[in-house]
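Starting off, we have a lone chain in the form predicted on its own, written out as structure tokens.
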Amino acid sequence: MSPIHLAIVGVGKIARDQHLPSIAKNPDFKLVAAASRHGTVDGIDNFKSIDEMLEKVPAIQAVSLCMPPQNRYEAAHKALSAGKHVFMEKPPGATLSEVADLEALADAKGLSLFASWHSRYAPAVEAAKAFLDSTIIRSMKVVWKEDVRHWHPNQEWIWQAGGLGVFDPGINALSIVTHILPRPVFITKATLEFPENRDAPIAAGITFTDAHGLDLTAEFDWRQTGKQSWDIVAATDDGEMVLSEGGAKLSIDGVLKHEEPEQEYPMLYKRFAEIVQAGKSDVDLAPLRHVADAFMLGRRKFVDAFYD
């Protein structure tokens, strides 16, 4: 087959670095375009709005939308609209109405709408699903802290309504604990810290149960220096379950099971062709609902300010 056409929208640090890596290696896509307010990249045609790229070049095929959340919607109901297949980072939206919305123009359209999270197919995830299927967990504690200097320098979005805060990566923990666990989970309670001169959240403390009374807790925080935290831990009848470094390895009662090497995004864009070729789409809003559901349930505690 042909490759797919594919335009990219928001030209930043995630696009750079794991978005176009990934497209230079896949045969199926060839890119061919990009609109971004600020970035460019090389070697194709470069456009300031997404407006201009779709009526200037109509071989676009796909749209691959690497912009926050907040102006998510926009660009991707101009993009279906137009007879694209649309790839959305994650979160895939500000809300889960609007995404909704989006996958309701996608299926009257017949176009293929892929709301991504990356953290599912690091190399261990898979195989932490299959031990969870096959045996009894009685508890599960995730620990998601980061430094948001460094992962996140300079961006303001992400500290603005709608941003998500500490949810922007501890998103990543809920799409892997939605994906990993045997039936799905709900939020019973939630406290939310909010520093005093930012619209989101800088840490979270969360309790889950599910219809059988599961013991489920998460720990978010961007205030962390130093080595990183991003561990799920549970206690099973068949020993202790530990999916560390973000889903990079997996061990039970203290023996390395599984690792391979990271490639999260090489795989999102294998997952985006083949659904693209089957002509069906690709939405679990699981994640992003617990998020609106922390909101929701969440008590807020005042911090001090944050400053970059």
Ligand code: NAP
Second form
Amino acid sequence: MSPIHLAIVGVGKIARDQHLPSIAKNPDFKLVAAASRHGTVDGIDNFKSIDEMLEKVPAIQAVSLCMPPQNRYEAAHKALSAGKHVFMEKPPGATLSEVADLEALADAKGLSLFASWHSRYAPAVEAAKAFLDSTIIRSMKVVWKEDVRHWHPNQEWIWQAGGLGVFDPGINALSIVTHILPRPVFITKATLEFPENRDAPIAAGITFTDAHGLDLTAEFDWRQTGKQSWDIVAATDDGEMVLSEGGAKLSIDGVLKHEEPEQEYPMLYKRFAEIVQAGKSDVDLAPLRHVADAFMLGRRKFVDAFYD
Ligand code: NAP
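After the form predicted on its own, can we look at the form predicted together with the named molecule?
Below: every chain and molecule of the assembly, starting with the one above.
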């Protein structure tokens, strides 16, 4: 098959770090254009807006949307309306309803919509899922703590309404948890800590359960300096499972079971090619739904102002 002619929208950190190198190595795609107000990509046609790009490059068959979530709906709607398949960075939107609307539009037009969750493609995630499917889970603890100044320097959108604050990384943990657990969970309690000068939380503590009374807690914090923590620990009838380093490494009772170099974005593009070729969409809203529930149910606590 000839490669899918692809365009990138929003040439920022993740587009440069992950999308461009992954697309370059995948023969299923040919990057033909980019749209970004400031960023550009060498060797292809660059435009300041998605409207101009879609008008001037009719050969585009699919677009990857790498801008912040607050601007994703408008771009996705334009691309789908113009007959293009759409790959959306995580989180897929600023609200659940707008993503449902896009899913319906993609369906009506016979196009593929991909709500990507890169952390689900971390190397040890499938092994963790298989282990949890084979045992009884007694409790699970998620600790996702990182230094926002290191990972998000000068990114204002993460602190604005709809930018999700600490849930921007926290939703990665939720995308893993919702994939590896055998049954759906739901939030029973949450506390969200908002810096007094910001519209999005810097930390969150969440308690979940399921129909069988599972004890599941999650701690998200953006104030961690030094060692960063991206760990999911489960007490099970067959030992303690530790899925660490954001899903890269799996140990059971201290014995390393799985560790490989990460290939998250190459795997995402492999999946996107698969769904385009199969004529279907891949949109799982469970991680975003939990974030919405945390905002709906969570107590709000104001903490010290945050400055970059
Ligand atoms: P970023 O560095 O701020 O880049 C996003 C780009 O989108 C900007 O450079 C900007 O390019 C464009 N954009 C369009 N409208 C914008 C607006 N209103 N405000 C700011 N930028 C706007 O952000 P990023 O880190 O790449 O994150 C983008 C998405 O990828 C987010 O949903 C994030 O959760 C996800 N993601 C990020 C990472 C990471 O490590 N950073 C990892 C995985 C996923 P122009 O100014 O040229 O238009």
